[in-house]
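Below you'll find only one chain, the form predicted alone, shown as C-alpha cells.
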Amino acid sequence: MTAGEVEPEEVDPSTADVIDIRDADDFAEGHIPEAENVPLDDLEDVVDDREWGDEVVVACYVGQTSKQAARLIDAYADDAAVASMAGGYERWDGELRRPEGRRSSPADDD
C-alpha cells in the first residue's frame, strides 16, 4: 500500500486519526482539534507498538515532512488508510485548539 495525500477539506478530525509531527512548540501553539502530537524524531519509537485506526491522516508544517512520515506509517498500519494532508497546517482553514482551549481558525494568525 502507498500512503497517499488528502486535501485540508477532506479531513475530518472526528473519524480519522490525525497525527501531528510538529514539535510539542509548535503543537501547543495551535492544533487541528483531536490531533495527537507525534513529533517525527518520535515517530519510530513507537510506529511498530501502537494500533492505527481505519483512517490516518498525518500532518506537518507545509505538508512535505508529512509525506515521509505518511510512508512509514503505512508500512506499519497494515488495514489503515494513510495520507498525508497536502499544504500541512499552513492551508488547514477549519477549527484550532490553542493553549488554555481557545479556539480559533489559522486566518487569526494574519
Second form
Amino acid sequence: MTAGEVEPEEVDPSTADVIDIRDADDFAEGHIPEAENVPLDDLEDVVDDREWGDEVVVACYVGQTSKQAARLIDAYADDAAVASMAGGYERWDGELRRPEGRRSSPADDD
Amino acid sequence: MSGPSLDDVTDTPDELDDETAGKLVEEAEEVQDMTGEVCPYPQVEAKKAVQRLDTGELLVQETDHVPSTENVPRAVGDDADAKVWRSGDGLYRIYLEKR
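Okay, that's the form predicted alone, but what's the structure of the form predicted together with its partner chain?
To see the whole picture, the full complex is given below, headed by that same chain.
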C-alpha cells in the first residue's frame, strides 16, 4: 500500500478523479471543479464496490487525513495511481466551484 | 468491504494496554474530548495544549476519528512522545507526553 502525494498545482481535474473527503458542508462552501464529495465516513462503505479511474487524487483540509484515505483507495483500486493532495485545501490556489443553485437570487429584484 | 479498513492503513504509534491506559488518563494534566471532530481541529488543539505543558506532563486526547491517531502525533512532532490506546469499540485515546 503505497499511495503517493501530489502538489496542488499539479492536480489536473480534467484527467484525474478528484475525491474530496471533507464533509458535505465544507464541500458546498467551495471545491475543486469536477471533484466528487465522498466524506471520509462514507469512504469505507463504497471503496470496495465502486470503479476507480486510472488516476485518483484525494483532497482534504490540510493534506493529512487524505493520506490515509489515499492508502485505503490504493488497496482497492488495483491499477490506479492514487495520490493525496499535499497541503489540502489550505494550499489549493486554483479555481473553486460551488454546487449549482447557490447563485445569488434574482428574486431580490423588484 | 472485504479488504483493509481505514484502521489498517493508518500508522498508529505504540499501543498501551488497558490497565496502563486507565492509570495514565488519571494522571494526565489535560484530557481533550475530540470525539466527533475531524482534521484539522484535533491537530490544532493538541499542538496548543502541548505547548502549555511542562516536560513530562501528559495530554490525553480522546477521538473516534481513526486518522487522528496518526495525524495528531505527527502534528506535535518532536514536542511530545505519543502512544495510543484502542478501546476496541471505535474510541481511541492519544497520549502525548511533553519532551
